[in-house]
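Just the one chain here, laid out as structure tokens, in the form predicted alone.
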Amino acid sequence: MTLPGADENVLLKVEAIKKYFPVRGGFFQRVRGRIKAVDGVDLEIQKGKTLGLVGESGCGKSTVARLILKLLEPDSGRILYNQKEITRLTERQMRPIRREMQIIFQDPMGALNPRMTVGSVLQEGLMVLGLENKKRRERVAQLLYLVGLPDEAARMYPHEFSGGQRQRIGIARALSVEPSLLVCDEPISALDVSIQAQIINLLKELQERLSLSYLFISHDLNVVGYLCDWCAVMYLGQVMEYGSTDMIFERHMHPYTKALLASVPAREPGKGLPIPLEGDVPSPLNPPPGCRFQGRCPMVEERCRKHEIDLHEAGECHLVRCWKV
């Protein structure tokens, strides 16, 4: 995959990564098949930039995030962080790199220990770094200020906060060890619309202040268009289209991308009606040969049913997985 920017500007690079989950059945629980959750995904995240990862539920977005963070081990492919391959590193070898990569979860309440005060939650990572007690307290106060919470929040418990405030605590926890990359796994989908805007603006402000890079997973294409510099569209474990956000939104070429963008609610009634997609999403346990989107594509041809196609250049900084482009 060819994208602009020298290697030294690329913080994270994922090459042809795959993850299949075995499906067992029968008396002896033999493997009867494999779910192809992620099937040959290529991604790049540049330093100080945001890559948006979009697609329907079940397409493999969160699995990609967990593979990047080495919470799951890939079956094949390579993961490079700061030009260093981390794919096969042991847990001990990964420990210093984990400080560089942190995650913000979708459900802020489920991600926080209800029996711990906010101060204790934020100090966990700092204790691993070996900071003394006084420096830990100072760092907690600094983190709360960064995310817009008062100092007294350190003595309170997660249930005493609203959903938006809990997500701010989750962001503060992710920032506690001073990472370079934040994986945001649908961080606003569980929040009210007015609170979503506050969290998005906070993430944008923190990125500018701390020179952070983001992998931003979302269903909300309006948010992706506002926050992200690059965008990758996933369908059934594969990237269908990849490019700059402006390119994807203004000159998209893949029929699945067209359908996604057309489904965004319009401000005026009767405009922006969605492109009808026939059929259901195929099972990742038995995806069709050839193009994964063939069963729902209005432009399908015979070669789409027989031959699989890789991402190829459709213009400057623009990659598409389609025979007709």
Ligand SMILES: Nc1ncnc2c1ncn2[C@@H]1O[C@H](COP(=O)(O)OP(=O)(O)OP(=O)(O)O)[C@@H](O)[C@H]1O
The other form holds:
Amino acid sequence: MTLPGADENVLLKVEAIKKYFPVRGGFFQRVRGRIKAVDGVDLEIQKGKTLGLVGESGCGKSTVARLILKLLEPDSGRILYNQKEITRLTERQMRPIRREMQIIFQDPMGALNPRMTVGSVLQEGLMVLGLENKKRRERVAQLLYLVGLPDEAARMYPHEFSGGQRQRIGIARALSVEPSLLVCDEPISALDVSIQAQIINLLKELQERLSLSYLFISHDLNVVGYLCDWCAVMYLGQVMEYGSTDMIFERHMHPYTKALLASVPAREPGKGLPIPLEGDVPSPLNPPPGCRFQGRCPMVEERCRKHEIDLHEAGECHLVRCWKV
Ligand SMILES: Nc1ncnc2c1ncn2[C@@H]1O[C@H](COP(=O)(O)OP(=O)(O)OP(=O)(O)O)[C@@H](O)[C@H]1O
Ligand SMILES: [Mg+2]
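Return the form predicted together with the named molecule of this protein as a structure block, the form predicted alone having already been given.
Time for the whole complex; same chain goes first.
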């Protein structure tokens, strides 16, 4: 895949990664089928930039995130971090790189130990960096300031905070080990709309201040349009369209992207009702041959049902996986 930008500007590159989950059944627990959760995905995250990953529920976004973070082993394909292949590194070899990539979850409570004060949670990360006591305390104060929490927060427990504040703690915890890449998997979907905007702005501010790269997974296309430089649209384990955010939002070509964007509620009232995407996402268990979107595509043709098509160039900074483009 060729997207612009010299390789030295690329922090993370994913090439043709696949992850199939076996489905077992019957008396002997034989493999009855495979869920093709991620089926040949290519992505690039540039230094200091944000790549948005969008698509309906179950299309494989979180699986891509877990593959990138090496929480899951891909069946095939390559992952390169700073131009170095990390696909098959051992746990020990991976350790210094693991620190560089942190994740922010939808529900930060799940990732925070309820019996530890916020100060101790943050200190844990700082111990990994080998900082001495005094330095650690200073750094905790700095981290809290960075994410907009008061000093007193260090002595409090996670349950004493609101949802938005907890997400700030989650972000501070991720930042404590000085990462280069933050994988944000639906970081705002559990929050109130007003709080969502604060967290998005915080992420934007932190990116500028600390030159962070983000993989931003979200259902909210408005937020993706605002925050992301690049955008990949996934459907049933594959990337259907990929390009600069402007290209995806203004000059998209794939019928799925069109349908997805048409289903976004208009920001200005009175500008029309969202058009729902018809039908459910089919199961990624043994998907049919040909294009994954064939069953819901208004432009479907015979060749779409028979033959798969690769992601191909459709213009500058723009890749599409469709027979008609
Ligand atoms: N450990 C697993 N074992 C079996 N199937 C899995 C596993 N993890 C994910 N899947 C399946 O893989 C597919 C992709 O799941 P994934 O969680 O990546 O989707 P997603 O795009 O993140 O969805 P959502 O928007 O709902 O978070 C789904 O069909 C899911 O059921
Ligand atoms: Mg998910």
